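As structure tokens, one chain now follows by itself in the form predicted on its own.
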Amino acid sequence: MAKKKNNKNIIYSFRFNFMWIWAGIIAAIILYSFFGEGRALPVTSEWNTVEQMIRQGEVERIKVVNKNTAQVYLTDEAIAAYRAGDENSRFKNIPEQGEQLNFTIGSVDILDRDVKQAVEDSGLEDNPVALEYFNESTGWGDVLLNILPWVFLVGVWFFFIRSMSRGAGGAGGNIMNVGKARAQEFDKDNPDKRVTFKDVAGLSEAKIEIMEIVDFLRKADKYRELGAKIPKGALLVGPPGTGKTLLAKAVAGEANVPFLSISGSDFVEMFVGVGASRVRDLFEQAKQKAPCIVFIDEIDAIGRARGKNAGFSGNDERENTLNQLLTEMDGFQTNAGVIVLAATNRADILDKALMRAGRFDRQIDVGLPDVKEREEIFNVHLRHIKLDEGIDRSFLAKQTPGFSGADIANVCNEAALIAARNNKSKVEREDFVAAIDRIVGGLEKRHKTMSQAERRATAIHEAGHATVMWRLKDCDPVLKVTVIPRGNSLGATWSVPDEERVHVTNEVLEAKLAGMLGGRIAEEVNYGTLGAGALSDLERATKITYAMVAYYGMSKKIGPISYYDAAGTRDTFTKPFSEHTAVEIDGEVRRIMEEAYQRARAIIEADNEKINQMADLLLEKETIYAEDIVPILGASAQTKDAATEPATEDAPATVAAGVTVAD
């Protein structure tokens, strides 16, 4: 029922729904099942029983219907006697009104003869049994009851077919369209949905490389005259949230051509041959709209290397889909003016045939943004947010190392939510800081129940982290220390590099290990006990140490050998090294961890009094910053090193920098 309002009255209008018919049919079946069978039914019998009743004078009349069914009507005395008789008698529940018995006859003449004979044998010629003959046609009620089950089955079948059409029928909404590609089209003539490079902040290197594709789509004749061929496909590779899909849309927007977008999972279907059919249909649509761009997101859903999955055979639907995609991109069918872009964050598991020249010729790396690119991304996402005048984008960019574009968008939205929650008219700097803390550390739990002794132990733990990291020049500078519980941690020590580190050495990793172990050692020195709160620190430290030995080749005993499997093709049940090497790796991991432990313990024992001073300050303020630590520990080792060490050129990147949080 829909309600419409006019100036004076409210008008209620009813909209017909096809499901009302089925609801009525079901209701009729239920009502009939409850009330239609309410009266007692006549007993189906045979002639021998009826003959015995005639001889006993219990039959009043017999009604013959359509020359094949005899309906027996008993006398009132007989009815009362049978209903009051033995409980086990089948005539106990015969109806009081209408017919009491019925049976099927073969011939009317034989029935007439047998009835007369039974009356004569009974000696009751003065009270004969009347025979009546009727012809009755089947009523509409019987017809309805006969066809109702078939109508119900047809309705259920129609309902399921309609549901399948919606789920797998493609754009046409018909089950016959199950093989059609469900690509989403972004029309070049729709300015509201058009995306250009102005909407994509950062990614300067990726834009330069992909501009060649844009230039070809704009000026294809210039390339054809020189005999040059543009790459048929480009693969955008990078971590999640870095803007691969947005970059592909911007290419279509800059070139002003149609853009067909589809996910790799849309090709995978339970029906055999559907995936390959959808690939063919996708390229047919693209050729009709050429020049255009086809974008396949998460292509690893169908592009996984063939023959690497033990659970799938050569006739697997996914492999058939991949074979069809290879054929479409290989030039067997002319796809003039159609450029295929694809995105994935798992390029190492893609089939080699998909990556060869002539298909996806190029891999464009879409990595995490640096500090300048993050500032540009903040400028894009802050355009529609009401900001305080003192917001510094460069400050926000420096506070978010390792963040992707999606993470930065989340920070901006979270900051606006925090400001609205606090009834502010503008989003301020502390809202962004709180948003970063929320995303990195988890939800703040100020009301978590903790005793004073537990809070003191947490403050000692975090002060231990901060002190070791403050004293070691290769650690990232400490930003702040807090004992406010967040997520699963009771406190945290935050460190953010002044300049993002692009080259990581063994000295940096060893200093990082010492900083992670500082909290556990501070508790051990002050309380003589080992707390379980250092689980996260020990887990991360152990992973880093194993990576140093087995992946980065930073152990002199093991040598410059890496057992890292970048392609992910190694058997997970076997190790790439012998048992003797495994023992040596374990020994080197233990040695490096012990050296970092002794290094951190020496710092903790030397500055234990200052650690307790910092813990007192933490219990008082709950959160302290670097400027609060300087009066206690003096200038940090990083500050002293920056003042004395000459500037050097950046080395090639090996490990991404990011916000470090020691629990």
Second form
Amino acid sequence: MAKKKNNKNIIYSFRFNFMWIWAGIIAAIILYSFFGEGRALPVTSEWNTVEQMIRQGEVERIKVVNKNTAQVYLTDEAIAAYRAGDENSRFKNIPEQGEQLNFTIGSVDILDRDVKQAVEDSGLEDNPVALEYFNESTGWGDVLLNILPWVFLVGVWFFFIRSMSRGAGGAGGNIMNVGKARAQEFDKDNPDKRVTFKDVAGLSEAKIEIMEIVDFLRKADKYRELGAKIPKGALLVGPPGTGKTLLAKAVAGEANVPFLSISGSDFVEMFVGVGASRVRDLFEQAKQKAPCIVFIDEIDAIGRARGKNAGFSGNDERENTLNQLLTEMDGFQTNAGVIVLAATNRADILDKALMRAGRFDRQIDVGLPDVKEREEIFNVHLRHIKLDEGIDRSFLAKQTPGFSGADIANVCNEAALIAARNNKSKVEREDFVAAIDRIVGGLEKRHKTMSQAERRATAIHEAGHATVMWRLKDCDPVLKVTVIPRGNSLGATWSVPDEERVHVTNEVLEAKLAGMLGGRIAEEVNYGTLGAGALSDLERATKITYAMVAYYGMSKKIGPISYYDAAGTRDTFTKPFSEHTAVEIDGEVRRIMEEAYQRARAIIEADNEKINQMADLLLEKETIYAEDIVPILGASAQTKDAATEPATEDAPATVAAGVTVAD
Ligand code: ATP
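Starting from the form predicted on its own above, please write out the structure of the form predicted in complex with adenosine-5'-triphosphate.
After this comes the whole thing, all chains and molecules, with the earlier chain placed first.
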């Protein structure tokens, strides 16, 4: 049976394009050259035929072109005779004008000799076959062959220049504009783009600082009268996604001065000198608009410390760009009325000259939000989401320690997507929990094939983590334990710090290590085998231990020394310590790990029966919460502790808290 074509919905549309015109012209030329005017073409022949014709006195002259082709011109009578002759003759359609035959010759000398011989043989008195020699070019073909490679080369060159100048910030894609800075002027009258401080949640100190800068520009006289100098710039520093760019956009939306925005990478170009010229151009534009704010996002692209990679001369261009920025910000020229805001994740790698007072006078820290700020950020991002009434924003904020503003925006969106996938009319609490789980742990893989024995081993592993963390008061309280595979892990134990502040001490880290090793030890105690599934636990534990010894100075033997290199400028081939110290560091790392191991093992051996009970419950329910663990293990060490000694709210925060997941 013939296959039925289902092409009902296909709509063929013809779109006009200049390429069609070109294709038409080329096709016309080709067709004309083949069939134009119905022209008769000379017959390709061979010497024997021509010799015959010479003997009969039919040839008027022979034109030898480029020493390889002979064009034969017949006498008028011969042409007339052939054209009037037999229908089947090869020569019935020979042209009346121009050459009638042609053939390829081997050598000019031989042709000359053969023609003379044929003339002689003809015995005719008047048979002056003229031999003429010509060198002819093939006309257009030759010209094209010579020119085409150049056209091609110039075309390729032009294409590259155009795409480079367009792609990397050259204005308008014109090569002449490659040195121009493509700064965007913020259009605050466009309601779609306008961001105000209402859209930026939390960050109250940063907002005050940054608004003050706007005030400097607007009421400069007030400050100058008192003899104060107007700051030249402010640097927004903080981890990714904490709202630095958003804050700058809000300044643009609120300030009544022009706002030019550009990214650090827009200065970077393949051509030498382009970066510097773009910096000059940017400040030129800004000065014309003064008072004005210039915002450079991701300034580390050009502001990285100079001279660190002396061996690689490729940095010269970046250094030139940076030098130009330094001079523009505080050089001989005045740039009164221009304030530069810049954002970076890595203030530590910036050049010291850029950071000094007089250039970026102020450094504004935009850190990860605390629980209150997270609640405010949730409020901002939940504004446009259809929510179930029961959603408690403070619960969401508590579930997301260590999340940045961008992460929270992502949670809100992900929750809405999950609710839509389940055809709900409102986003519910469980959708948010699923979104947080997904963002922290990765995609759920419920359908991963696992044998019953493997599932039980995973349950034992997770119960091991949970039990050790439950028993040690310095561990973060366990939130839930699950054996649903997610991302790369087969199960997970979630713990979330109760309070926001985490004053990290060696005791906290040692307890954390024991908790991480708990999973592997539980498998070892119950099965007597060592599983490879504990890889990520071991990797994390080893990193923490190295940090304790080599960075935080927590080992008595090594002493209060830190080999940490915040700027990341040390070369990777040499160690900052001797071989002897390296051996000692290794020894200390091993000792700390061993102690953590013994501590966890003691707990697991004592509680092994309960661990098995917990594993059974896990296999039955897949996910269990802290309230399910209480009947098995009793109250957790953290809650017992909290009952006797109330938590202090204002302890100094040294390391940001975050959800911890032990796989
Ligand atoms: P990066 O350093 O990676 O460029 P950034 O600090 O500049 O990051 P933004 O681009 O400002 O981060 O923030 C990304 C998104 O996160 C914003 O568009 C916004 O949706 C959300 N966000 C971040 N912080 C906040 C905040 N304080 N209030 C509301 N939304 C926020």
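Note that the coordinates shown come from a computational prediction; the quantities given were computed from them, not determined experimentally. Residue numbers count along the first chain shown, from 1. Superpose the two forms; the largest set of C-alphas matching within 1.5 Å is the rigid core.
Threshold 2 Å Cα movement between these two forms at residue 71, rigid core reference: After core superposition, the displacement of the residue 71 C-alpha between these two forms reaches the 2 Å mark, so yes.
Examine residue 209 after superposing the rigid core and state whether its CA is displaced by 2 Å or more between these two forms. Comparing forms between these two forms, the residue 209 CA shifts at least 2 Å.
Residue 81: after superposing the rigid core, is there a C-alpha shift of 2 Å or more between these two forms? Yes: residue 81 shifts by at least 2 Å between these two forms.
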